[in-house]
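In the block that follows, a single chain appears as structure tokens, in the form predicted on its own.
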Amino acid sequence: MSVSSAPGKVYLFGEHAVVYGEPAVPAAIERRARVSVESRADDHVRVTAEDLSLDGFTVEYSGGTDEHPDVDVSPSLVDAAMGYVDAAVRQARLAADAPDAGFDITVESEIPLGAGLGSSAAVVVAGIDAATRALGEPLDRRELADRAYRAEFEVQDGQASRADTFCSTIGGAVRVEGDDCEPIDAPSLPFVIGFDGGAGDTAELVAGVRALREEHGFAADTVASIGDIVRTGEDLLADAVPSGEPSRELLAELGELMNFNHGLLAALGVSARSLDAMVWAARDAGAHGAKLTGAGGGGCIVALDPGEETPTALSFTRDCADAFRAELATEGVRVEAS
């Protein structure tokens, strides 16, 4: 058997405008995604996955997840949890020159369900290593996050950035433009993530932000508005002590980056009453900056806070059902067990 993990993410800066273009700076979280995988003397794939904010379920199929039976869960959780299994299953394939290759896949998973911290990402990168692992036939890095990227632009219809599953497979701080990716040096910020409970709808969020900017020039606008927001905090992070503790001055500018990101992600029509309000527990408890991670309509929150406020203020915050500190990732993809 192997077993991979991978980590999931938050977004500095720059969601959505990276899918025009615009650099963005995703940094993993430790919180990760465990994938396990055996291989089979069939053709067949058997998933079972727990903790994927699902009740869990065990599936088996030979072609494709639409061959699936009836389970007691929503076809729609199913469907949305299976789509990443099943390219990740196909790449992994593909890698090893396996097409009749079978499986049996475990995935265990820390990372709530379209949340904004890269949970599709980080399940993809881990399965598809366990998967080539199991065939004997691993790849390096860059080829893994390709691999994974393509996964994740299958299942998403062509609207994914290599930004989540680049990052979940390196680990760090990275910047993503277009197809250029690269780690980028971090110091320990002091995340914490607020919570609502709930998922936005990628597809329909990302859709709504290209029918703004195609009908409305200053929609446009605020999108390389993001974009310049995340130069100006590339260029913090580089005078910033690689893996040290970030100084207070640090915090403060990088915050006050992360509000104006907000405020134009707002803008944009992809906040929603839960994030703002936790966005706003966040500010008035202290915190540094906070904004929403990820695509919105609902999910999480990020914040830079090294103290207690803020995670006491969001667990007090109605619209919050969870909140906790995060730390960052420092190694992305990593082997478990072979």
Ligand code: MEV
Second form
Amino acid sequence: MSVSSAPGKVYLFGEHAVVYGEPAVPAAIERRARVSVESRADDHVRVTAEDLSLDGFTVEYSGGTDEHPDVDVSPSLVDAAMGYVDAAVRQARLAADAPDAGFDITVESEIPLGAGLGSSAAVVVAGIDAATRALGEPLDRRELADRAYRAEFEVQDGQASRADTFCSTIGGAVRVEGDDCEPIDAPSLPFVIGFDGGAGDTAELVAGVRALREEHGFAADTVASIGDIVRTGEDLLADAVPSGEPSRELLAELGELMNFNHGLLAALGVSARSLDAMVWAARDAGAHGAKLTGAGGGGCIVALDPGEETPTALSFTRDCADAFRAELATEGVRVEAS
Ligand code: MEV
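Having seen the form predicted on its own, please provide the structure of the form predicted together with ligand MEV.
Shown next: the complete complex, the earlier chain at its head.
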């Protein structure tokens, strides 16, 4: 049995705009998806997902996800989860040149599905890593990140950047601009996450931004302005002491940029009342800054606050189902057992 895990992530800056070639800075967080893979003698694939922040479900299929499993959870979330696992299987078979390889796969995840914390990327990265290892054909990290990107690209109808999958593979903070992906130094930022208990549909949200951007010059300018925010944020991080504690001044400057970034994402129509309520609760509690993270529409916000005020305020916010601190995950994909 081959077992790999990969971390989720938050976007410090740049989601959505990264799809159009602007830079983005996601950072991996210590919440992981763990995928166990055992090769089978036939070409079937059996997937058991015990903890995708859904009731556990098991589904067996032989290469496609057309059959709907009989489970008591949102079909779109199950479809989404199964679509990513299916795409990961296809990439692993291609990479290992084993088109008929069958697998028993178990997915366990501490990352809520579709909530902006990179659950799909983590499952895809850990899944391809574990499956190629099970076939005796492990991939180096760059190829793994590339295969994982192709899997997301396929599931999201060609509307995906390399940001989530690269960050989950490499860990730490990364910079992504088009096909250019690099790790960057970052201090240990005090991330606080607020989760509204819901999820957004990434493909639909990305398509919405695309339509706005094509229709209005000012929406295209908004996307470009997010790129400017990211470049300013990158300069701040480049001047900061790598690893170690960030200064108050740096937190204040990064927070201001996060607030701006949230405003522009809201203008592009990807925020939600619940996300705005959590962003304001965090700011009112004294967070240096707060913004939605990921595709939006529901899910999570990320705030910067080294103290207890923001997690406490979020836990008393009606729209917040869960509030927690998230540490930067310096390690990306890792082998848990082989
Ligand atoms: C989703 O986590 C981030 C988006 O920018 C889409 C992508 O980069 O693939 C909205």
